[in-house]
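Just the one chain here, laid out as structure tokens, in the form predicted alone.
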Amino acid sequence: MGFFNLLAKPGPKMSWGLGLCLFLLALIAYVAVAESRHRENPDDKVVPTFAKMVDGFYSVAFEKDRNEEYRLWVDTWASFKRVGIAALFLIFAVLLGLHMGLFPYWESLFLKFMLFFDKVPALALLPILFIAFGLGETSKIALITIGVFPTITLDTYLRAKNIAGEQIMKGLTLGATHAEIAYRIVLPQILPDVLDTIRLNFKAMILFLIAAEAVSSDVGLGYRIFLVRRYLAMDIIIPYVIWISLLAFLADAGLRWFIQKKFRWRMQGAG
């Protein structure tokens, strides 16, 4: 028993209770602040009540705007496409990191460049991307990709380098080709951890998405937040922020579920 007991094993009910505890505290604190501010000023826009936020969410999700569109779903689809396309490019980051970790010539060619490129602030490249690619989708997708590509590459590289050399030599001794060792021995071992790294970079990808949409876009979750900011429409901004966070949480949970199901052997080995 106790928070400082190394051998403590909370039961399912206790785990759920503790997991919900901070959410409930945050909710209670928000309600208290909102009610206090609205008693002093019923027209307060900075901390809207839950009733106002529900109305705001309903208006963007289930009521058509002047363009005969449901804004929330149009914005969600636009942002989802940008992040989805950028995520596909991370396949190349994984493959590059794998090759750098296993093949010395790839390491010599790419390592120093990737180490330097990883330290370049991606947001500082945003003006350059807009000049080079224009204000369309390409520059937004490029920013998201550039923001996480070096990190995924270097993480894959380090994991590939940590594979025991005995495994590689044994594979060569048994007649495996260099490609078979890379793709059938090393990649399956490091892929669960690489996917975990990608999962942990969802927040960074969303950050770059919002930054790109805020600067230049006419649709998207980030665009909508900065658009309604001009009118202090917190009853829309807060639901949008919660919606973005919920989508990121669900994507994270989905990928965690996939890793646990697809790579169950890793979980068993860890146990």
The other form holds:
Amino acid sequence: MGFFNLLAKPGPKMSWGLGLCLFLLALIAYVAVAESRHRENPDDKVVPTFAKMVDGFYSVAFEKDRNEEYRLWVDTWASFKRVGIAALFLIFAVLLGLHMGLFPYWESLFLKFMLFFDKVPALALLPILFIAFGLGETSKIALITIGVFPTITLDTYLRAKNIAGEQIMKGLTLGATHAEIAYRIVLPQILPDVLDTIRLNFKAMILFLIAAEAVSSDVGLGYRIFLVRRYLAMDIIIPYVIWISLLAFLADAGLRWFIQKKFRWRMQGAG
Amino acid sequence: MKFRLIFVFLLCGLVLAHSPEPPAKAKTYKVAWSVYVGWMPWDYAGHSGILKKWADKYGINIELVRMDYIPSVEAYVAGQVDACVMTNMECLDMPAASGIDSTALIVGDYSNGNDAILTRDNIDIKGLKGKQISLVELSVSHYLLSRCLTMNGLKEKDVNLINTSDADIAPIFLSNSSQKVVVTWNPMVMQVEQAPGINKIFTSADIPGEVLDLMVVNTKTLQADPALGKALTGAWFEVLALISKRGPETDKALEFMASSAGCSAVEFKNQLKTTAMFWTPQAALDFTTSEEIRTKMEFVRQFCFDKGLLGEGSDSADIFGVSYPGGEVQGNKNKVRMRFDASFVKMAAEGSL
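Form predicted alone already given; the form predicted together with the partner chain follows:
Zooming out: every chain and molecule, the one shown earlier first.
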């Protein structure tokens, strides 16, 4: 076995096999628990069997509910809009970080505030957000944005700061304007790394989304999970959680693919 | 080779983790409770040692666990606690619908104004039509609203429901004057109605005896060891007897319960006024054995079914049965999942505990 061999080269079959190993184990463990609980109590709702989850998923995805809606798609679309709009706001986070990293006045103005702001647990501010932005979409988008904005800004700041000063000097002596240095030299260099950071913050964005939807909402993935929890419908909750994870995984894979394609010059193997 | 060794260790760990634990000698039962005016006596029973006294009398240990409401019922359904306080509605749609045979050991009280629909701008019941209403969906608040609408010829489709967490519902409503209607329970009702310009248009006092607050015990556990039922019942009525008296000891108990519930003694007493407590075993016994409880439960059963709370696939409210002290069963007689048991309360009434 080569588990402690630094130079081991597992073949493609071995690689896939090992990659699936833990998924399989988790699955087997789940089925074992579900089966044993159902032997004791055929109506158990806490750990539903796969058949029940498939039924649950089918009914929310492909059957109309009492309001003549296909719940899963309605929920997904509502949540997607919230996260999507919040993600657009992150463009400002990147720009702010870039400016802070390059222009000393920006740095003086924002850095200390951002460092502090970054440490504020946004979830604890939820009631204030609801007071400030009402109960509609704004407050939910605001929570997601506020939750990840400082992290992205500070990450961009650090990366811009790390760009060698010689490059900037060289650019200036060659006659580039200050704006050109920022947007044509520094930004393209740090962008793939910044996108990676955004990618890694998907999870945080989803957490904030679900938290916001749990507090006050009438549609959305998080809303549904907390609603059906009132009657322990784990047969719907678990497929919803898997669905959310899958969407996040796909978005992550998409962005990773985009970074690799768009920024070929970057070192291979990252991400 | 190291890898193999680790693998063997892991395997051993898995096997050990799955081997059944040996049964404990001294029986310890866990009882979950959450903050609500009608359930605070449990906290005092634990704090004052009254519960321990009764548990000792029957040779068992009882451990009280304070939790949030829904998580406490979830813990009960998952089998992590042996008994839990809950309303008749959650008892139907959480444990009973999940196949946990549950016994309502003590009907402690019914909400007699603790749940309410509150509005701004003098909106009355007819004016609810087309309004946005904040509430915890599928909770007792939802039930209250549904009953109010039905009694006044309106339908749920006539209003827009916004599911709002009970933790934030009061501050959100108070700070957004664009919010016109809210349905919630105490202590939130109290906080909301103290603000100017807010009216209570419908409360649980308009549907008395429908929202019951129960001590629910797992039937299997209770049948295996009635000591748990006896100790809980004995302790409960001892605390209630103490609260319904007057005197310094009573004041101390009320003060303790108020501070534990996070309100002042005056506020706590006000909430007690909108709670129809069954102060004596006889009162609880009379209600539990009455015809009334069955007709009231029927409303709740139908509501749970209408909202799909008994399982999305169930085709009638009779999917499982609810049994009563006289032996009557509503629904499926072969699959009784919720039992109103008056035998322990009866023992308390006869003084034979």
